[in-house]
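Taking the form predicted alone, here's one chain by itself in structure tokens.
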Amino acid sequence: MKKVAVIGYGGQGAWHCTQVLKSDVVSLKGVYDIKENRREAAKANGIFVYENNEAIFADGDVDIVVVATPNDVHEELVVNALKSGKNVICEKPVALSVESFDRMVQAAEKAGKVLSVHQNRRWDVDFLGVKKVISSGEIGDVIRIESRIHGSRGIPSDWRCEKEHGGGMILDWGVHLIDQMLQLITDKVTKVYCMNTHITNSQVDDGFRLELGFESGKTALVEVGTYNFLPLPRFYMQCKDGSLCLEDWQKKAHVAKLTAWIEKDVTPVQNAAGITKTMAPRDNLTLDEYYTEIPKSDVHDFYRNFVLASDGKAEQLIKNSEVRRVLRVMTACFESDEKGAVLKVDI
């Protein structure tokens, strides 16, 4: 069993501790947090607490350091952990710039250690359900995918509200949804247009709407809102031979598969103050509707893969080249919003 030390015992750091305690490949050695109340909370939960970060780096029993701190201090902690001979798991977003991440990767290569970013939303069953439908080809090639997360409570009232700590929704939820989208559509990104919202926060974006254009002609929408009291579907997808709608996290995907394009006799339907054939609903002679099964998922596969990768026995599931690509898209998001323009990119 590889021994893990966690830096940061906030929400995500505590989540890591809980998962590590249940793991079949790693065990928890201890934690450190700069806040005394969090150190006391860890002690109350029976977890060993280090005196400081340096004590973790100096502990020869520690194989893996998990960095779960505010975003602006990731680089320093990751680099120091790597220099001390530890493999490192860093929370997302791993860095506030591509250049910062490049320095982390260089430090890992120099130390001969593994650096991985905890893109845990790749194990979300809603995302996996959409991915499965795409890979099956059952409704044809993708035309457009829309991915949304809507809430109504604004940004949490902590460092995520503050620009200097790397707050805002692009860096918080956006990094997940962009990462997922680039797994669903792997083509080169050629266009980025992003509009940020500041309904509840003037410092950082409390939501955004991102349009992506791909070299293949496919398009995507990624949207995060924190002031939406009636959420739109989590996923909506248009494909050459059908559509998919997935309402929420744990729901089954509703799929409509086109079985025949032409209908000989379309009866007009009453629509508002008129009639229409164009918008008349299809019947079961040309459309097959069904719900997919919810895929199985195990978040511990992340730790299992990381251990194998650190032993040189497997390739990392979350590749640093993929992480860098997401960072480049997020950088383009901020630039597009600032300029109010569509950016032509090569990502």
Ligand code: NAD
Contents of the next structure:
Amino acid sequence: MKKVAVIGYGGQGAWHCTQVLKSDVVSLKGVYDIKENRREAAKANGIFVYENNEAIFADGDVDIVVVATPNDVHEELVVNALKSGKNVICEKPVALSVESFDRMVQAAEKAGKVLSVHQNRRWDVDFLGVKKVISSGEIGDVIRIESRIHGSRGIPSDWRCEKEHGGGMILDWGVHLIDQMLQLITDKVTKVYCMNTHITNSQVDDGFRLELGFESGKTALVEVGTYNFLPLPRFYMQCKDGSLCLEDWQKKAHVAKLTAWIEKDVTPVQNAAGITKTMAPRDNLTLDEYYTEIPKSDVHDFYRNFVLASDGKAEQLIKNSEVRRVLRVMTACFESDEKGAVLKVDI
Ligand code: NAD
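What's the form predicted in complex with nicotinamide-adenine-dinucleotide like, now that we've got the form predicted alone?
Now the full complex is given, and it begins with the chain already shown.
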């Protein structure tokens, strides 16, 4: 069992501790947090607390350091951990800029250690359900994917509200949804258009709408909202031979597969204050509707892969080149919002 020390015992640091305590490949050595109340909370949970971060770096027994602090201090902690000879798992978003991430990767290469980013939302079953439908080809090639999460509580009232700590929803949730989207549509990103919202916070974005254009002509929408009292579905996808709608995180995907494209005219239907042929619903002779099974997923696969990768026995599941692409898209989001323009990119 590889030994893990966690830096930052807040919400996510505590989550890592819980997972590590249940793991079949890693065990928990201890934690450190700059806040006394968080150190006390760790002790109360029976977890060993280090004197400071340097004591973690100096502990020859620690194989892996998990960095789970606010975003603005990731780089310093990650680089110091790598320099001290540890393999490092860093929380998302790994960095506030591409340049900062490049410095971390260089530090890992120099130290001959593994740096991986905890993009745990790759294990979300809603995302995996959509991915499975795409890879099965059952409704043909993707035309457009829309991925949304809608909350209604604004930004949590912590460092996420503040720009200097790397707050805002592009960095918080955008990083997950953009990462997922680039796994679903793997072509080159050629267009980025992003509009941020500031309904509850003027300093950082409390939501955003991102349109992505891909070299193949496919398009995607990534949307995060924190002021939506009625949420829109988590995923909506148009493909050449059908559509998919996935209402919520734990739900099955609803698929409508086109079985026949009838060319002949339909009888107009009466709806609302008029008639329409264009919007006349399809009959069930030309559509096959069904719900897919929810895929199986185990977040411990992240740690299992990390341990194998740090022993040189497997490729990292979360590749640093993928993380870098996501950071480039996020950088383009801020630029597009500021300029109010569609950016032509090569990402
Ligand atoms: P949090 O505020 O709950 O906890 C952060 C903790 O880090 C605080 O207790 C703080 O005192 C401590 N800290 C700050 N600077 C430190 C330092 N130099 N050394 C030691 N401790 C330090 O925040 P959180 O919600 O746990 O978020 C932490 C990180 O985890 C962020 O990067 C966030 O984006 C990420 N996160 C990831 C997920 C996910 O699903 N992957 C979920 C939530 C948060």
